[in-house]
Structures are given as structure tokens and as C-alpha cells.
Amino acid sequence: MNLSALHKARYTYQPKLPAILQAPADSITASLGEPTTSVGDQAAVKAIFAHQYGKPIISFRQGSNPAMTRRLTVGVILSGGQAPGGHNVIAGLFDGLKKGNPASSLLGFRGGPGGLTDDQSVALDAATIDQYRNTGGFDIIGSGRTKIETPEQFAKAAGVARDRKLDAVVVIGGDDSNTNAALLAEYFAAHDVPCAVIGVPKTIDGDLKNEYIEASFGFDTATKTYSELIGNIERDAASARKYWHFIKLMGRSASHIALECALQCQPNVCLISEEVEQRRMTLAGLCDEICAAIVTRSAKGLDFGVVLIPEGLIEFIPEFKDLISALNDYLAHQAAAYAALTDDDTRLAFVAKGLSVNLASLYANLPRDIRLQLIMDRDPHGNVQVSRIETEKLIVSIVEKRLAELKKQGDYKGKFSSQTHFFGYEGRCAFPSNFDADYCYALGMSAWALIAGGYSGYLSSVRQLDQSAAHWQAGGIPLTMMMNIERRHGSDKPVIKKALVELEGKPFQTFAAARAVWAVETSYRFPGAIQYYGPSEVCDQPTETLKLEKR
């Protein structure tokens, strides 16, 4: 490979450590808290994990402890998207391994979940390792969306792991592929598969979190790389002075993103899905609300500004949220009827007939693209793919709208122009920061320590990640703790539940009490690019949410 500067001297970088993980491999040891239970439907989740449910949390401190020095053989999987750091994940792991016993052993299962139950691996060495140390991408083993979810797959997956003689099988992913992580550790306990399960929590939309698990990998380096694109867009607009950018960015179930590129960028309006759902905003009147900003800029001669709108808005404004769920629903029990159209018009139509007449009529009402990325092909967890909607244009067409009547009435005299974008996949693959890259590591070093510990079904934790590495605290929580049961398919399902923006949250209060001076001020802030060289302050500092939550 013919690699960049930065690509070379990233690999020289040695990611920090919790001061536990430091320690001689048999000096960890592992202190148990009290039995925990789901944050809800207690009972259901209970009778689906019988044999994984109210597990301790688990805080690992110095002690005696020779059992985690034994060795090891364990397989590793990528599932779902990219995030900053994933390769780091893995580095921690290996390192881990090594460090409690050098015979140990890591597999890549290449693809995601299906390289398991399909025994699609690969011997992961201290040379391919070290090739991917501190860099972005899932690229050492790729990734994949399969679910385990049918027996035939549940017994293929334990086959596998028989076969391999593996002691566990770590899952590196977000809130729907550590539930599918929990159903796995589920079943090898079931069926006496002397195999552990434990998962790492990812995603860059930062909605896999809770009191133990501060942020998912990969939330800080895109947010960080968004933030630099915007306050770049920033400038350009106070530069040239004539266009209005609206912005859309991933966050498909909860505005995290949108939020802390709010905070870092300081744009003139940012519209928080969660804010939008319980303020039962229509479409017609955030987009007013955004039109009183463009409209009170005008009067002051700034005809440009920047809007920022989460992926997912579409699925929070209620009349819309009821539409797609309708279509969910739908879709998923006419999903053989509905493969066998051939062409958008008779699709349209079919879709139409199975709503109900306000639902219908709302679904009519829309532009024909926006009609038709409603029904795209599902994900794998039967979710309409939000990232396929173009809000930003259907929220552009509807202010233009507004702006020429207000225009007609005498009431806005200025002139719109606008642009739109979508940051999404810009993101998911950059260089991890090196907070990412530190966070990663030492994620996959809990890992090890976990299934050196003897423990399955828990998802590793660092903690306490607004002080230094050598402070942070590293543990794991049952990943059964995390779950709720959840409307998916058409069916009831178990489900690790999202965590949404709070409305009462340091972060979003923060960002409300400001707002209006954005609006109609031009207040820009210009974060720039990710720095990995320099003063901490500048180099290793965590997100403005993270840092908020922790005062």
C-alpha cells in the first residue's frame, strides 16, 4: 500500500489505558454489584432470557486472579455500519489475549454475522494487526447486516463455535446487533455451548448509551468530522451571503448528532426529532419556525443561514411517524405480494390501499420521490431506510412555499436561495480521533479481561470518560439490562432500548437556551479538523455532550 503521512504515524500512535488494564494479567480481578434487572417489561424479557437475566455489573480492580491467564481461543465479528475506531476494538482485544497468555488465539469472522454461522474466518495475526492499528474502516474482516435469528442459524452459529473451540465470540456493534449478541449468549447457554458471548457498543448516531455506557464508539470522531464540514459551510455562507444550507445528518432514532454539531457549530437552526415528537409539531409548522428565523435575518440584510436536520426528524413528526409505522406493519405481512410488482406506479397504488383514508390521504399528498423512499426495501430489522428520504429537500420545498406567500402578503421582502447536503457516510470511516482511538482499545481489552473473567451475555464498559485515560473504568453491564420489548416485524420483540435525546438533558438545555440568539444572529463557530498532534485540550478532549452530561 502506497499509505499517507498521517496513515504512517498513526500506526505509531499507543492508545491510552484505564490504569487498570495496565496491570499484569493476573492482578484483574472482577467485583460484582448487586442483580439487575431490564429497564422494561421486566417479566417478558425475563422469560425470554432465562438463563442470562439479572446478572451483576462487573467493575474489574487488582486482585489475584491466575484464571486470567489461560488460554484462549475467540472470534470476533463487525456487524452493522461503520464507526471510527472498530479496527481499535480489535487491536485491544488481540493485545489483551496476548497479554494473558501469548498462545492465545483471535478469529475474524469476515461479513458480519453470517461469517459465523457460515465459518467464513480468518487467522487474525500480530502482522495484520498492526496494519490496521488507529485507522478508520471495518475493512479487516468487513461487515455485515445478517441477523442470527432463525434456529437453523442459532445452530449453525454453535456449531461453529464447537467446532472452533471457541471460548467466546465477541459482537462489535450497535443497539440491534448486541440484542441479536444477547439472543446468541441466550441460546449457547441453553444448549450447554461452552462458548461466551460479549458485546461492544457502536454506532455513530451515540444512541447506544446509558449511566454505564457513557457514549458508543465513534459517536466523537463523527461528530467531530460533521462539525468540521459545517463550520466549513458556516464560513462559506458568511462569506458569500446569499444561500441557505440545510443540512441533513445521520441519527436515524435519535438527534444525538444533529445536537452535538449544534454545539460545537452554533448554526441558526437545528431541529431536535425528539423535541419535534413531543411538541407534536406538524411538518408545516417546524418549517414555519424555521421561515420566522430566515424572515427576521432577511429584515437585518442576511439573506443565508444553515439548518440542521437529524435523519431520522421524519419518523418524530407524529402524522408521519403513524404513516411509517402503518407501512412497517404493512409491508412486513404483504412483503410476497409486494416483491412480486414490477414497476412504481402498480407499488404506489398497492402501498395506498392498505392504509387507513387519513394515513392514505397524507401518504398522497407527498412528492412522488418522497412516496416511493418510503417503501424502498426494508433493513434487515424491517425499518424504512431514513437515510434514503430526502427531508432536507421535502423541508426546502415547503419553506419556498411558505416564503412566497409571506412575500405576496407583504410580510418578507429578502431573497432564498438554497443548498442542500447530506453527511452521513463522510464519517463513519475517518481516523479515529484519539479519544475514539483510546476508547476503542480499551473497549476491547474489557472484552478480553471478560471472557478471561468466565463472564457471557454483558456488553464492555469504560467509564468515567470525561477524566483522563488513567482514571477511566472498565467493567462490563448485562447486556439483558439494557432491554424493553418493541413492536419490530410486525411482532413483539426483545430489544436493547434506544436512548433519545432528553429534553431536560444538560446538552439539549444547553443548546435551547442559546438558540434564539442563533437564529437571527450569525454566531458561528469554526471547530476545524480533527487534530491528533498537539495539547490535550485540543487533541484529546471528548464531545460537548459528553462533557455536559458529566457536570
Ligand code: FBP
The other form holds:
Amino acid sequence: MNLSALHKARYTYQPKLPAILQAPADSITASLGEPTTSVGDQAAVKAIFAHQYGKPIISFRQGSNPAMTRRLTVGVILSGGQAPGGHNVIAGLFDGLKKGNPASSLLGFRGGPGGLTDDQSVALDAATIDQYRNTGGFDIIGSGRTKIETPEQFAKAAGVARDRKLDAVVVIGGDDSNTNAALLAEYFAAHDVPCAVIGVPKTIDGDLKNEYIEASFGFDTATKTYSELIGNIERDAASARKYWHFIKLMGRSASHIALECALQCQPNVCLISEEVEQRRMTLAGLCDEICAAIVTRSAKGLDFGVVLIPEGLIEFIPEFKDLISALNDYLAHQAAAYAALTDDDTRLAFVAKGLSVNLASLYANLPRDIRLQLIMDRDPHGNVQVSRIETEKLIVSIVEKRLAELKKQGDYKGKFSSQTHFFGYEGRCAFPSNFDADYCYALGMSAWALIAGGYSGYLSSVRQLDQSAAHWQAGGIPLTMMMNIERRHGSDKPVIKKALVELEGKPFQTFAAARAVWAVETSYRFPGAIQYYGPSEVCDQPTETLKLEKR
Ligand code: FBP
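Having seen the form predicted on its own, the form predicted together with the named molecule:
Let us now look at the entire complex, which starts with that chain.
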């Protein structure tokens, strides 16, 4: 293979581990906390997870524990969207298994959770793992979004676990995938399948976090990748002085990615969906705020700028939230009739009939492309595919109209030319930053320690991430602790609660205190490319979000 110089160099990078995971296997033991409760809907969550509910938080510490050296057979699944560092989770899990007992083995289930139910697996040996250390992507075994939900799927997964004599399955995934992991753990416990299920917090979106899960892996690398690109665009905008760039950033519902990139790059405007919802802003209202920045800058001779738009914005604008929720319910309940329709015009007419008068009028006034994007297939977990809705173009079209009106009234004399961008997939498979390479390797090894310790229904956790890796705390957080009940596919389901941007939190407050100046001045900051080698203050820094949250 003709590998790039960086690719070869990354093979020699040795991820840093928390001190406890550097210890010999038989001297790692667990401290157990108090019984836990779910974040919401306790009675309903407890009823669904009768065998899992209430487990204690686990922290690893030094102590004699010969049981950790038992021979294990473990299966691993990569689930959902790619996130930098997934390969290092598998490497950490593999190295942990071999440290515990050289006869232990690791199977990779191909193509996501469907690989488990269909028994599509590959043995992962040292030579294979070595090819993927410290690299981006999920291509070692591939990923997928299959949701294991029918009794047949659960029974098949149990059959595969029994046939392959699996001691555990590790699910590397986001909130939806880890919800699946919890359901699988419950099913195995209820049906006496002697196989543990352990989750690992993955997602570039940064929304799988709480007091105990300080960050999901991949967020660090993805936001650094986007920030490099945004900084480059800012410099281009300030050089050419003729374009307003509207950049939609991936991240699904939460605006963590947009906020982190704003803290890194100091753009003129960054919309935060959670604030839009709290202020009950309309689409027209938020476009007016963008126009205000454009008009003020134009009066200063600055007919250029950069606007960041979180991918999930549309779901947070109150009028659209109602529309999307009505569309979700209608499409779920009319699935058969809708599936029989053969062209877009009939689909649009069919959907419009199912909406209330107000929502039908909102829907009818949207550009046709957006109307079609809003009714595209939901993903297997019931999510609207926001990456495919061109919110940035919708906003530009409204801003253009509004500026034309302002010009007519004599309130705006500038020239407005726009460029739109969507940064999403570009950031999901970059070589993991040193932070993600270390964090993921530690998460993988912590997952092994949970399995070797005999635990199930846990999310592997590594805490105190603002400190150096040696001081990180490894352990496990019960999956049920993060659950509440939400409406999906037209019915109520247990799901891991998404962490949205907290408007009282330090990251948002820091942004809010600075943004008025950024809107009218040109305060751009250029983070540059991720550095893997060099001084620690350049190549080992966590995100601004993490630093501010831990301050
Ligand atoms: P996960 O929640 O599975 O980590 O996926 C994250 C994500 O990258 C979102 O930011 C984005 O909206 C979505 O995946 C895109 O999905 P797909 O890869 O199926 O197009």
C-alpha cells in the first residue's frame, strides 16, 4: 500500500492511558457507587429495564483481582455515523483483552448492529488491528444504523451470542445506538443469555454527555477539522471582501459543534438552535438578526462575513418544530399509503392533506426543495435526516429578499453576494487528534475492564478529561441512568437523553458575551490544521467547550 507519510507516522504513536489502565490486569478492581436512577420518567424506564435499572457507577482502582485474567470472547460493533477514533477504541479493547489473557479473542461484526443479528463477523487479530491504529474512519468492520427492535432481531442476536460463546458485545455508538445496547443488555439478562453488553460513547455531535460522560469521542477531531476550514474561509472572505459565507455544520439536533467552532473561529454570526427555541424565534426573526449584522458591516465598508448554522436548526424554530413533529406522526401512521405513492407531486399533496390549516400554510410557503427534504425517509431511529435539509440555502433566500426590501426603503446600500457550504462528512473520518486517539484507546481498554469485571449494561467512561491522560479516571456509567421516554416514530420509546447546549453553561455564556463585537468587527481567529506532533500547547489541547465546562 502506498501510505501517506502521516499515515505511517501515526502507526508509531503510542496513545496515552490513565494510570489505572497501565496497571497489570490482575491489579485492576472496581469501586461501586450508590444505586442510580434514570434522568427522567423513572417508573417507566424502571419497568422496561427491570434487570438493568439502578446499577451503581463504577470507578476502577488498584487492588488485587485475579478474576480479570479470565479468557474472554468478545464481539464489537461500530454503530451509526463515523467519528474519528473508533479504530482506537477497538485497539484499546483488543490490547486490554490480550493483557488480561493472551488466549482471549475479538470478533468484529460487520456493518453495524445488523452484523450481529445476521452473524456477519470477522476475527480481529493483531495484524489487522495494527493496520488501523490511530487512523480515522470505521472501515475496519464498517458501520450501520440498523435498530434492533423486533422480537425476531433480539432472538437472533441472542442466538449468535450463544453460538459464538460471546462473553460480551461492545457497541460503539451514539445515543440511539447505546439505547439499543441497553435494550440488548436487558433482553440478554431477561433470557439468561450469558453475554454482557457494554457501550462506548461515540458521536461527533457531542450530545452524548452528562455529569459522568464528559465528552463523546470524535467531537474533538471533527470540530478541529471544521474550525480549520472555517478559519480558511474567514481569511478568504477578509481577502476577497465580496462574499457572505453561510456554513451549515453537522451535529444533528444539538449545536455543540457550531458553538465550539464559533469559540475557535469568532465568526460574525453563529446561530445556536437551543437559543432560537428558548427565545421562540421565527425563521423571519432570525434572518432579520443576520440582516442587521450585514447592514451594519456594510455601512462600515465590510460587505463580507461568515455565518455558522447548526445542522438541526430547523427542528428548533418553534413553527418548524410543530411542523416536523406533525409530519413525523403523519408519515409514521400513514406509512403504507405513503409508500405506495410514486411521484413527488402526489407525495407533497398527500402530506399537505394531513396537516392542520396553519401548518399546511407554513409548509406550502416553503420552497419545493425544502418541502421534499422535510418528508424524506426518517432514519431507522425515527430521526429527520437534517444533514439533507438545505437550511443554509433557505436562510440565504430569505436574507436576500429582506435585504432587497431594506434597499428599497433606503436602509441598506451594500452589495450582497453569498456562498453556501455544508461541512459534515469532511470531519467524521479525519485522523483522530491526539486527544481522541488517547481518549478512544482508554475507552476501549476501560470497556475490556468492565467485561472482565463481569459488568453489563454500562457505558465505558473516562473522566477528568481536562487533566493529563495519566490522571484520567476510568470506569462505567449505567446506561439506564441516562434514559428518559421520548416520542419516536409516532410512539413513546425509552431513549438516552440528548445533551443539548446549556444556555446557562460557560461555553454558551462565553460566546454570548463576545458575539456582539464579532458581528460588526472582523475578529476572525484562524485555528489552522490539527497538529499531531509538536509542542503540547499546539497538539494536545482539548476543545474550548471541554475547557470551559471544566473550569
Ligand atoms: P451519530 O449520531 O450516529 O454519531 O451520527 C452523527 C451524524 O454525523 C450527524 O451529525 C448527522 O446528522 C448524521 O450522522 C448523518 O447521518 P448519515 O451518516 O446517515 O448521513
